[in-house]
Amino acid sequence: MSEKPDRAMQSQRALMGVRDLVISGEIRGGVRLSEVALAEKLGISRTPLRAALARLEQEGLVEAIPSGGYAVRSFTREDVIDAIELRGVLEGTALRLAAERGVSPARLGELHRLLVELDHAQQGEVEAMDFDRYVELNATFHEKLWGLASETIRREIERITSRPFASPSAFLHKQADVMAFRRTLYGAQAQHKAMVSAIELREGARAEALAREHARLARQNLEFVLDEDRSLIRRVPALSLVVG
């Protein structure tokens, strides 16, 4: 009875291991994956690691090559940019769909019960906000907004949220002294609130419009790490995949 529960439990196991593994930068770009090592270094057997790799090329973070087995992609600045824009839109499909067809009041609840708790991880100097808590909510916020809408968007948004750099958080899990980042994050909370508010009163272009604004505060990190202020480079491991 245990044996299907246990392979399902194994092949989540190895994808979530291998795209740690990935987007941690623990693997460089380019470089081929053995199955062997892996599997060793994750504790798991080949056959769930096989379909955790498969799973890791349909979204982009692996490639077959020719000569047999996967390797670890590389991303130019574009690619990084195009994902975050792609999360954007489909967030904001999300939205105008939840707002036209109508959201219900338990969970319009939901929303709003969050974001006092964002208000409250926000409150005093931005020295002093509670940025963990803040990036948690934030990560449970947008889970909740993605299931608004239908099943088949909310998995396509999980599916392009798991490329580097276009999840809601991206840069912020080890940003917490960077004060430029701490600071976007007010301006992302008021974006939060027009949001709900739009979704509430069944404004459908306008919860699209600032979905796909507010997506584009990802775009801004990146830029702001890229071209301002690159000594934070090394402090961003995922960054070893983007090339150019």
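Treat the numbers as computed from the prediction; the structure is a model and nothing was measured. C-alpha atoms forming the largest set that superposes within 1.5 Å between two forms make up the rigid core. Residue numbers count along the first chain shown, from 1. Compared with the form predicted in complex with a further copy of the same chain:
After superposition on the rigid core, displacement of the C-alpha of S11 between these two forms amounts to 2 Å or more.
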Second form
2 protein chains.
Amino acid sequence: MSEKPDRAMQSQRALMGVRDLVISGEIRGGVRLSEVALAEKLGISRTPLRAALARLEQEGLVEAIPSGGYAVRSFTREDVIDAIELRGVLEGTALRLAAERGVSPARLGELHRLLVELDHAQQGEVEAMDFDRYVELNATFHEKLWGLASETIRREIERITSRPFASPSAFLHKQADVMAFRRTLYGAQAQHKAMVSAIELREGARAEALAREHARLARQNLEFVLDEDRSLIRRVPALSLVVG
Amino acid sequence: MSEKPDRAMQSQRALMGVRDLVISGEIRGGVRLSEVALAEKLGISRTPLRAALARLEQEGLVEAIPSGGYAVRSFTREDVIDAIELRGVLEGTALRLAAERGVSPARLGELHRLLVELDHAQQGEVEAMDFDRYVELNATFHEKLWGLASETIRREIERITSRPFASPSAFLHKQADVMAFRRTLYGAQAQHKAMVSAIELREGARAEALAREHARLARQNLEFVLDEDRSLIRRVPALSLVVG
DNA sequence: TGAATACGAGTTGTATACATTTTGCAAGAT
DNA sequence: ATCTTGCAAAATGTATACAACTCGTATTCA
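Mind sharing the form predicted in complex with a further copy of the same chain? What's above is the form predicted on its own.
Starting with the chain above, the whole complex follows.
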């Protein structure tokens, strides 16, 4: 994660700082980002700040204003749904190609080990589940899956999942330990196992379909929050960017 | 295409200038891009140049050097194949969602009109085909297809196709009027018609599969150039970036 | 009262200066 | 001859200066 230790320290600080500021919802969507104010707030000059803003525009978190400068982007429900769908499509492609082209036993071993640990984390009753550990392991598992893909595809996955609400952990943030989400984890874990099995058996189409359906669990969670229990919106940090 | 007429004139010049320089193959892969030299060559200062380089890094045409600065990226055969595959996957998703969600008659009308024009461009014998016009229309047709998708997905398509060898016109550049490529256009046009038909009939899975197979025509052309007639490499500008 | 306008504070885009780091090269030691 | 070391030139990352432009406000005129 630390690409450049101190060769571009200020740029890194700018990137993280602005990203946090946007994701935390401290600035509402559509609001213009004043460069001087931001630079002062972050204790850097405008140059690395502008570099960070340009990058965040590519990531889709901010958008360029026609008359100049950037504004925090706001996302509609459809934007979020499409981002999740796209993650499913991309992860599906990663898994399909991995299945078609073959995966080394070493990597399959790592995946199996993670599956065992995930099983362990959700042993027993729902209330007793080690939720925090499951969240961590789930993130690691998905990253390992992405690692099966070529760089070209991995880059796109990482870009789309840089939008916080499209990440596999979007509704599994540690702070958001919601019982409704916990229950979805049993089905999710079954899909995890099926995905690894499909890759092992070189069943590309099945692996792809599973990855897509797996991502749609996130969509279900999204729709539950937006339609059934909007009080949860503030407990899922990623949703502060969603309007409507 | 002209996003900012003159609000960021120098940045635009930098972006186009460097992109052309890289795509033309004037600078070989792996070579470091000297910022001062480039800025002088383009008649701008380093600031907008660096903005352009940062953006081209996101597009994947240049890569950051660990010790600082950027270098022209070089692509392996596998990189190109995966980029083409990814375009197929993304276009397929665009078409599937369009089919599932429905498309306005006006847009379907535009597509049908383009199909007729494409038919007209390839009337008669292979040698008599109006190749240049077909190339133009083909690009327009694909852009119209992308327009069916939501912004989230359209952005990703446009990013991946910004790599010249992954664009739908990669092997159809006007300068590269190769008879072997001409012949593939008949099959391509049949796929065009099938794709529109599938969207119209709300057959999402079929539309998706067709888009993927359609992209694989580009892969066939790529493999023909690399394996059968390498003399064509220099006639397909996009391939100057490919090593191996 | 309302609309047009002129003005000024504030903002962005670009150029340039500067300090730190990297790199290529030459001299010297083994 | 090869590897190490030292150094100077060059390159990058950052800060800052500056001009053009935007936007909000208050004033003026109808």
